[in-house]
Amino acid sequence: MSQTDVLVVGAGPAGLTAAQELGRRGIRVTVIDEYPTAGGRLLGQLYQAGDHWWVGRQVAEQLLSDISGHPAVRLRLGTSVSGLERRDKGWVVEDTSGGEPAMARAVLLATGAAEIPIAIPGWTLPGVMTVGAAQVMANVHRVRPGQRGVIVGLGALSFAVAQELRWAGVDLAGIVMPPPPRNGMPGWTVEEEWRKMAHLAHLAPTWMRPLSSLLRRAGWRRRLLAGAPQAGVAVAGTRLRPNVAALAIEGDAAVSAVVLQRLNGHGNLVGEPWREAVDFVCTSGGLRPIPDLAAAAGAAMHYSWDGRYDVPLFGPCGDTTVPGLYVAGNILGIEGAAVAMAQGQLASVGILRHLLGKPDGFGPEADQFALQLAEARRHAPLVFDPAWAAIHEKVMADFQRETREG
């Protein structure tokens, strides 16, 4: 059985940053990731932040360069974790490589997030993908997902990917709404989709930003969004069409058209549907954490009715209710890469305290990383879901109560 001090699951921004911090202190770290290339979501990110560009691939390359200078850190890519069991105050970790299980004194789960697809008629046709898949195609593989497409679903990622596709020379018919949910099917209502607009006002053209306060009022929000031109409003290099819903995707062997219809101020379909020619469709149902390994390892969890906000209870340094098990990054909630990196740094402090038996040690480092986390949140260019702030507050309070009672 191979031995390591820390096993990190996930080679994204949180996992790599934690490995970097631990490696420079001589801690033996093994990083496992199912993807053949390290970097996670960083690999597809490209956007302008103030006066400079955030190029995720360059950030990942810098992290990997730093890690390469620490011989105690080892990467194992193209490998998935298949078993995680606490044994003798340590962890036995099985994976899909076919080799012997690894024994670790601590485990960091940085498993990230998954996209939520939108199931509308025709969504299984070739040419239908999530916005994240389109982002990877364009920014990582330098392949256009098609010649002309449409994005179905609001959200920060929709706008970010729309801009990136424009830079890649892809024509978009715009960002439209999903169909209103019917017959008890899961999904956001039109009103819930529209409510997201109030938190994305910073992405709007300058002339529209004074309207952001009106978007927070239900009555005005319905009037403004229902009254938008059918062709939409120019945003992020495309057209936002808040009163147009995608009803179906059509095509024989691949996507050839999307069926659209107008929405009124109450979110109901009105008028006659029409078709617009497209050869690809991106769906944007949002992101959800992937906490499955934490739950399987016995960590206390916070659950939501639809799974979008399922996260492990966690403390200030990524501690869970299971000794020696830590979490960082989007497994804690959907935020940007800079936030995930700061969480990875804080988790490294928690892990060092555990390994060295110093529960109050490394105070200055913890304070510095906590400050960097607050700064990363304050300057985040995208707020994926404003609900996470309140959820984090509740989850951390529940963690404190669980650990006190335990």
Second form
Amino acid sequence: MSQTDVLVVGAGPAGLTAAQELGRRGIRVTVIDEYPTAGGRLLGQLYQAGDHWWVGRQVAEQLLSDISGHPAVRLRLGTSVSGLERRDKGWVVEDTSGGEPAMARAVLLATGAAEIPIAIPGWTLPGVMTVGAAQVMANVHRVRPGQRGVIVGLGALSFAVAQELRWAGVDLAGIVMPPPPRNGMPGWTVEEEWRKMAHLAHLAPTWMRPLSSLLRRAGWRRRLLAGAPQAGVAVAGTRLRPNVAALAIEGDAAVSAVVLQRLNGHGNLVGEPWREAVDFVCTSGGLRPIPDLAAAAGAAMHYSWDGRYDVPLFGPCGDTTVPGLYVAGNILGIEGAAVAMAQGQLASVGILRHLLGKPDGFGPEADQFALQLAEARRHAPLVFDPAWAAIHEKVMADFQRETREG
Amino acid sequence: MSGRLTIRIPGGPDLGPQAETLRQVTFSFDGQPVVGLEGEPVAMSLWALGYRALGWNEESGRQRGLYCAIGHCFECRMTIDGQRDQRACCYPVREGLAVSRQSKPVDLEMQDGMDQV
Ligand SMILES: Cc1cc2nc3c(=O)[nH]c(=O)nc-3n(C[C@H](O)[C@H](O)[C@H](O)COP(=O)(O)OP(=O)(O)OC[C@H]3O[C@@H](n4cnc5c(N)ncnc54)[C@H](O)[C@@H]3O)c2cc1C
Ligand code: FES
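Starting from the form predicted on its own, produce the coordinates for the form predicted in complex with its partner chain.
And the full complex, kicking off with our chain again.
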């Protein structure tokens, strides 16, 4: 059985940053990732933040080059971690390589986030993909997702990816809404989708930004969005069409058209549906953390009714309620890569404390990294979902209570 | 619907095409020789060639394609290098690799009980 000090699951910004911090101190670290390239979601990220460009691939390359200076850190790519089991002195970690399971004294879960599907008729046709998939195709592999597509659903990723596809020279029919739920269906409403607009207004062109305070008021929001031209308003290199919904996706062997219909101010469908020719469709249903391994390892969890906000309870240094099990990055909630990196640094402190048996050690480092986390949040170019701030407060308070009682 | 991209960002970094930096390799797709770029995922080589249907759903018989591109959804499962249910979006292409689609309608018809599904 291979033996290491720390096993990190996930080679995204959180996992790589923690590995680099630990490796720098000579701790033996194995980082496992199921993708053939290290970097996680950094690999596809591309946007202008203030006056500089955030090119995620370059950030990943820098992290990997720092890590290559630490011989104690090893990367194992193309391997999925399938299970974790706690033994008295540490963890047994199973993977899909068919080899012996690995033993580690501590485990860091940095498994990131997944996209939530939007199921509308025709969504299983080849050519329907998540908006993140289109980002990976264009920015990571430079493969054209299609000639002309449409994005269904509003969110920070819709705008970011629309802009990236524009740079890649891929044509879009715009960003449209998912269809309103049929009578009696719980959950999603057009009104909810529109409410997100107010939080995304900083991404809009300058002339539109003053509208963001109006968009926060329900009456104005309804009037403005329902009154938008059917062809949409220019945003992020494409056209935002807030009063147009995608009812269905059509095609024989692959996508050939999307069926659209107008929405009124109450979010109801009005008028006759029409077709627009597209050869790919991106759905943007939002992101959720991937906490499965934490739950399987017995960490106390915070659960939500639809699974969107399921996260392990965690402490200031990425500690969970299980000794020797740590968490960092989007497994804790959806935020940008700079936040994930700061969380990786904090988790490295938690892990050092555990390995060296010094629960109060590395105070100055912990303080410095906590400051960096606050900085990263303050300067975040994208706010994915404002609900996370309150959830984090609750989850950290629950963690304190659980560990005090335990 | 197919093809490779060059990404030129006005006033920003030029990402350039991937095709210039990676070596071309030949692998097989349902027995036919096709060309991809070494190390890119199988699903990307196939998409760039215009092949979007990566298999058929075992129950509905409908065509399936890449959906998440990062290993989460398993919609891209194919038989690769003799192993079933490999994720084509995460499996790197190499010279001589054998890739085939699963659950073709002709295979499904021959299975017992399909008429009742
Ligand atoms: C599709 C998508 C697009 C995004 N685009 C942006 C963007 O444009 N801008 C932005 O700021 N943020 C974006 N994000 C948010 C993104 O999650 C954060 O920016 C950041 O990358 C999170 O870092 P992380 O290290 O927590 O996770 P990730 O970067 O997601 O890395 C997690 C890694 O863990 C690996 N992994 C997961 N489970 C296993 C397992 N069981 N075994 C082995 N390996 C595993 C994955 O392959 C992945 O490489 C995006 C998120 C998603 C899901
Ligand atoms: S496309 Fe989702 S796992 Fe491959």
